[in-house]
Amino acid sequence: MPLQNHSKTSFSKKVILNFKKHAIVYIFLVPILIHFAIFHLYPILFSLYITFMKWPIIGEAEFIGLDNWIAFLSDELAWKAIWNTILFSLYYIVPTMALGLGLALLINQGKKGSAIFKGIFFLPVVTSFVVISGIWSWLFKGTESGLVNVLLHNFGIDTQLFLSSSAQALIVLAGLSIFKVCGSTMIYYYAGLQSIPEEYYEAARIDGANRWKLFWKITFPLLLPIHFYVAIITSIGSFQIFDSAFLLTSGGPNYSTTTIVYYLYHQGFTSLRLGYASVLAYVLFFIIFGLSLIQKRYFGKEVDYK
């Protein structure tokens, strides 16, 4: 009897012990992972129970099977929306990625105000969609008092169309995108730039090579990496592109810039179905995992400069 009350409160000391000896783990990381539990993991599990239901907004929901993920195969306007945004990535990745390392490469070279020019190139990164789409429904508005069109007026061009033109909407998003987003991407070059050995130049240099011969024979390669890099998260970008065709288009003209984040919304919050919507998040979900799989799989492979 004593004896086991004997290891009875050495258990209970222990308890307490070890409780504060991790007490700032208990108190702190366990309500963390109560809250990630409610707020990620389970509407997470949730979203894929809600594909297989029939799921109004108001009413009552219904179990309907696999009939979502079978509307979704034969929703031709869920494809154009894929495509849209296939297309939209076309128009943006390229472009922001050649930017971010023009600008990268410019400022590496003129030193001199090189955090002025770096603030003025990072700035759209920090405004809001809504803010720059604000400006650019002015810019590109389809009419005599569209800015752009009054520019283009003094050198004899035409009235253009531009975000009412089902050929041209697409383009100017994937413009406004680019410059919101090539500042980022000129941090990212700007750092790997700098991680080049000026010595590798500076033996390509005695060996006569000239600038043009240094940058494709050791900066691009050596750039890989981030080259890389910079592909998966632009691309990984453009698949979620939203706030841009929700204020300046509204997926239109002819759903042009209907893209897939759109089409979920439009589907979830205006049509009010909610269990296809979700199965449109998993689209999304599935093209998304599978471009990490590509990054994970080759991003591994860095190049080492020393």
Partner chain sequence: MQKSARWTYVPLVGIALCFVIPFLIMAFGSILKMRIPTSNPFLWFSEEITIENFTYILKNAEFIRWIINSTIITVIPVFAQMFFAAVLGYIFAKKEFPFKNIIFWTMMAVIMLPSQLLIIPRYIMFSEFGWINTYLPLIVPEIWGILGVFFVRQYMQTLPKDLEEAARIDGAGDFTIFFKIMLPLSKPVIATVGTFAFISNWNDLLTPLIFTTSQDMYPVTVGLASLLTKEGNFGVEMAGSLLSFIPTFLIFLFFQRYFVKGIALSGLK
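Starting from the form predicted in complex with the partner chain above, please write out the structure of the form predicted on its own.
The following holds one chain only.
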């Protein structure tokens, strides 16, 4: 027993000494932890709680168990919203990464005027989404007066409905998001290109490698961490798409642009089904978490530049 008490005392002394040694660190962490608990942890736990409730905001909440989760399984519109979001991701992720990499390669050549082009390519990132959506709506207006339709007429192509077409609207929204985001993707890839030692390229050129081989054997593989990071953030962004569907199509036509976040918003703030909207939020979390794990499995490998 005395030995046990001594060990407990020693452990408590270690805790006290450690706290005194790093007291200033813990003091600075307190505001951050309080902020995290109030604005992050509490909302997460509370949203989980209301998934088991029927709460129309106006009136008292009623406990209904798993009814909201069961309702999701049989909600065809919710599954359509998930499918629309997956389609949007397919239209958006790879083109965004490819275009960002292409622009980064262009400005990385260090030619005259590359700094100007860098600013031009990055301009949509800092431009209001509302402004860009307005321009996009004018460009892809589904009438003969729409600018894109005017250009298509010069090639003998009939007037396209674009945002009024169930088959085309989601692709147009994906194009808007690509235009808005590719500038930031370009910056990520540009930073990655700057970190690749020039000696690798010089050695490969001595061995007779052309530009194509330089890209596939050196540039592309050594950018693997950037591929992983960009894939993660673009995937999360694609599954959280809301602004363009809200501003341009209101989820239509025929629910063809109703994404999971737009449907979540509609259920929570239009139909006042907060419990069911919270279920959709958790479904979205599980999808993004699973997708991130898959991407980490295939892209999340360390690269040694030495």
